[in-house]
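As structure tokens, one chain now follows by itself in the form predicted on its own.
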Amino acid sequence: MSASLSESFTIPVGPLHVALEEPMYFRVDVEGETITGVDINAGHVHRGIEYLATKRSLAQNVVLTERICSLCSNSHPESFALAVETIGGLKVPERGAYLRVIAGELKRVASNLFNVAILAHLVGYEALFMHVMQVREDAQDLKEAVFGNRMNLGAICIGGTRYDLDGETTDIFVASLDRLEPKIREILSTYKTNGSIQRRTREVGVLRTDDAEACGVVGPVARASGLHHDIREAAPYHVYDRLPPEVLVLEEGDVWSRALIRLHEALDAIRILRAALKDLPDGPVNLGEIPEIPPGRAVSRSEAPRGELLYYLKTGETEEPERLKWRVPSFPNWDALTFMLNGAKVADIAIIVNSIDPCISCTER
């Protein structure tokens, strides 16, 4: 006999699923096609990196932390270096601070474009998916031209940066931004007006402001649900006090709003990049030889593409840290899925999960 449309049952989504990039298990309770409950089970890619960090020197951990996550790869060593510099009382040279901003904002452009591209793919708009990914290739090519790498930039070192910009590379940078900006504006216009996108994303996966606050969500997920919070503005680091972001906040809290926030922030990152390149001061890019870091503790925060990234570092008498711990943006954002998915349709599960731009590898560390 065929099942009644109102029958209640449980379906598994993951840990391996065609629409989920990484392994995460969702036990979804449904009634007909409507979701009535969600249980999220993690731990499928636990790698023990926090333990491995205690077996490596501080300099080696700059390399290790960059490999925690691909799309936020620059933010992890950046936050780690900030914690080390706080304990050691180190001040990054002004040019190095500007270069750190440049590396971080370029990663933000590429990361946000990747997420909105995947959204188009999940909606079934393959032409838009391929177009956004092609635009993202411009950002990837720029990263390769500047850093020699397309994902892990290797830009950060304790006390500054490992890279510098000469006049020729700066000209290439500006020319690439000139090509990128109008293309991203065109993509933003498409997401604002296209019927196929709007039918699948507006009023889907809604996270109300009070629920967002209760879950402690961060990044574009928070700003799309009415929470005005950006670490670059709330607790400026590097030179963000001179290059403040234009924080966009929307109230709808749906999948569509989260996509618009990311596209806006990609454009704002380009604005910040132009200003940083224009105002880039002369001088050294790092401190050279780093003095011995004394025992101590520090907490550092940065605004990764997905939101607030927090690092806790405890150093001792040896070169290896006694404890290194991080809380990634995806960690609080996972909780919000229980609100976003409740009452949604089964067909929208992948779209809603993608809308928080989850990173399972860095969540499970």
Second form
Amino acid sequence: MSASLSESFTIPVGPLHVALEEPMYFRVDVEGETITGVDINAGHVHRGIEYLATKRSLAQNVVLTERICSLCSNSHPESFALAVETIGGLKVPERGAYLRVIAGELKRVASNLFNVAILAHLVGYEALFMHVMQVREDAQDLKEAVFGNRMNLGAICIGGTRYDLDGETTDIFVASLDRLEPKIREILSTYKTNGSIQRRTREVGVLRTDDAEACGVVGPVARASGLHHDIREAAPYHVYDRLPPEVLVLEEGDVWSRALIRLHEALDAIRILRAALKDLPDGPVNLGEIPEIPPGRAVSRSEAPRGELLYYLKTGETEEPERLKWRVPSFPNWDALTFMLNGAKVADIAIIVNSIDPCISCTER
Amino acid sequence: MTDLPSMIRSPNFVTDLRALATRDLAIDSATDAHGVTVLWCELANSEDLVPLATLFRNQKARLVMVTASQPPKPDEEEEDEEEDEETEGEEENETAPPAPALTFGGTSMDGTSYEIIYHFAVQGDIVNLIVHVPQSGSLPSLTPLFRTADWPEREIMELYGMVFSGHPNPRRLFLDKSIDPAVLERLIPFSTLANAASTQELWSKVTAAAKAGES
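Could you output the structure for the form predicted in complex with its partner chain, given that the previous block was the form predicted on its own?
So here's everything in the complex, that chain up top.
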């Protein structure tokens, strides 16, 4: 029996697998319990949205792009609107720019908590999983209270935002953040000290800095592997030059570091939210009627919860874009899995795959 | 990574680019209110792509995305109007057919040629290299230079009828092998695209209802 364990096998993981939230197919070569090679086969949720986008007007594409991804839903219309505003030479009013920051950072809190919760689930620590999901529920309730929706906020329009905050909502917002922050601090300290979490995540799925750079990884995956890279800091947009993030960079590059970065960024998002709510200037939230957008091209970038999101827009004489293309943060991060999984144990596959916070529907569009 | 000054802010940057190119470059750049610069560089000769990309690689730039598209023919209606005006004035010029519009590099803008854009991140700034390729043409693959070119190039090869020569692993990325190549260049009936099937019974009801409506 022991002789057969040392033989090499090829095993399929996915496309439908209990431990994967979305369909992706990995062909994994194993030697005993150790992974020796990985082949990623994508395309199970390819929907052709880029083609569809060229059949919709610019205003309709604000709605369409919000539906590319559920967890980063706000970042898509946000980056798309930035590209349209660059071509049209439109300047978003101050209040609108602050409100965009507020919508984006609240999405970041909920998105990061979701990924960290799934990690606890995959580790087998169900009580912690349910607790983190319960804390995330506070963020979901807050989104529902402010925007009327739990996932797709519908906050962005070309020229500003579609929502506004009055005094009462701001008070609810701040009170909710006051409840959330200590709970997230407690979760952070659990992830830092709990034995079960540490045994399954430390030195697991390591991505070295030079490999991270070669793969062009972005977001928490890059920052957990020693790359100091955050679009809010490197190429500020909205009012992030006035509300800069505190960028945490860790060197270990393991699953644990990626979880700690996400929890740190959830807390940092709350700090930014508080500052933005305090500094929120008066004035209009958007430009009202949008003038005709001339032919032209633009690229725009934003820092989605999963990392850098880049949009390219080319407009022509018609209302529909001639070409709309985007590169989601998960897209380069998949490639890094081949490094993270190499030499790992079969039992850790799901934990490592989850640690890049993969979004398949937005990778394949 | 952020300690390096952005190379595109250097006053010599455009000169360096032109020195590497065998033919002309159309360069345009804009800096926004936050100080983020976006530079567009259109190559007259697609063979200049590799030397320019090598420069970016040596400067630790990151290839973020590759966009492919087939730009439509320039508006014909307007041209026709202009012609009408001309023929009204001087009738000798009647049969000169309008020459096909050309891109900056001389590729025909016939609605079938490809525009490939390489988006590079250089610290906080973006450099876009624009290259035109005629239909069923090819470009050298940048995957040997940039690991991040692998997936985008494979995606473009499965959607369009062009090839990145020298790609180390030119397999399909998202689409299955059984799907015909260059899907974005063909009109496909929606029912085929969505793999929608319906029973004979449904169609007999639909035709019966249509006939009842006519009579």
